[in-house]
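Below, in structure tokens: the form predicted on its own, a single chain.
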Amino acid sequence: MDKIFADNILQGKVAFVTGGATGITGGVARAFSEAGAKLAITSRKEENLIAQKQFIEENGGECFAIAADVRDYAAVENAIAETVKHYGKIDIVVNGAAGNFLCKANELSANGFATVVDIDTKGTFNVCRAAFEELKSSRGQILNISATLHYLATPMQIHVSAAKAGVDAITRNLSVEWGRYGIRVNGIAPGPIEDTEGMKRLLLPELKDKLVKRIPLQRFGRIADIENAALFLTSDAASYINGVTLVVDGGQWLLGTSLM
């Protein structure tokens, strides 16, 4: 691929990224080690953390691994202090730990419900609030991983589009609030990534064909997509954008995320 930005666009940065061993946010993760930051990658599986750790080192970057479960708000209090003991400070938070499967409505249990709201809208606002003061220190950033699904409906997903639904809303609330400390709060919602374990998970193959057809640029997104989104957000080009939820889908949501 064609070098888009400019070497070491953050060099000298720490980034607290969690979900940062695997998929979208892995990508992420790697991205930002490749632009000069200093990592600190945080998930509740442990061999994942070692792979990726060893990934980002090996290729010339910093990680600091450690596990921890986002809904736990003592163990996530853990994880921000650790990452400031080894790095002295943290300046970027990326929330990107998420659950999801497919589940009709009426077959979704309410344990499974509040599973998923726990981890993604529950455990976004438990890492925002325990990196705050350190965020305030830094006059750092926080990037919140969203998604589309909620813009409209997306059948056997109503519980992600509710918990997806509530992290766009700390993004708001965040932006505004936090503000005046010189946090800039954003977040980006991905569309169909192809190369994710979620979209071979959760798509079955006789559906593809059927949602390309449904993105204006005939499509699918790549984690490089989602990458440079990132970086563009977390960069000095973006200095004076606070409280939005970037859009990376080709165009999909405008047509609606429906197949049936």
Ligand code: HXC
The other form holds:
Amino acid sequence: MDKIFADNILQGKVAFVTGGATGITGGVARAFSEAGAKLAITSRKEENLIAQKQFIEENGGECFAIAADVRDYAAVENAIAETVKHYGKIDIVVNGAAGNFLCKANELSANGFATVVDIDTKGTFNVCRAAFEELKSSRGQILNISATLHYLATPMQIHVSAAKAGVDAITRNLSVEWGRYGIRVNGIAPGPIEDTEGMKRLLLPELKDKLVKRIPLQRFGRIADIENAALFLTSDAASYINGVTLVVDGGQWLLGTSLM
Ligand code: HXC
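Since the one above is the form predicted on its own, can you give the form predicted together with the named molecule too?
To see the whole picture, the full complex is given below, headed by that same chain.
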């Protein structure tokens, strides 16, 4: 894709990205690095962190990688502290770590439901809470990756729908509570994005063609679409945007297309 933004729009910023090794937020981390930010990435999987760090550094960026499970507050606090030790500050936090699988509500175990809520919702709170003092110092910002599943109802996604509704609530609440500290809190709700773990897990191959025809823009999203939205929302171009969850889905949710 041709370059859309001016060079170095995030120059001098430090971005802490959970789930920053792979998938949508892996792309966002790379795009932030290309835009001049210094990256700190977390993931549960060490091997994914190593590959992403190598990619970013080979492309001239800086990347600090630290394994952490966002469900574990002590691990999150440690990752934030180590990032500050490494770079001296944090300007941008991206909450991208997420869990997902398809399961009918009547077959989902209580622990299955709780696991996704813990990763998505509790994990998002944990990272925001642990980063608060740093973001207050830097007058920084938060970007929460959500979904559109809960706008209507998505069968086999009760756990993720509940979890992402919670993430959207966190975005709105923190934007109101922390705006006074100069902290902007926004979100992105991606629709179906090609070449992601989420799509592989969620979209049965036989439904792919059917679904794409029902997307008003007649194509699946690309990771680059989310990268561009993330760059916009975290740049000074969005300096008066606070408490918004930007839907980036080609208009898909308006047609109520379910994954079934
Ligand atoms: C039913 C399942 C299950 C499945 C796990 N569980 N997978 N239940 N169907 N396929 C249940 C388990 O049985 C267990 O409950 C509980 O969940 C916890 O499972 P564990 O394996 O112990 O947990 P853990 O290893 O911590 O995490 C599992 C996971 C995670 C949540 C599935 O590995 C994961 O999500 N990985 C995928 C990451 C990913 O794809 N991220 C992108 C998300 S995309 P019991 O009762 O047996 O103990 C996204 C976008 C949405 O969010 C929008 C798309 C349009």
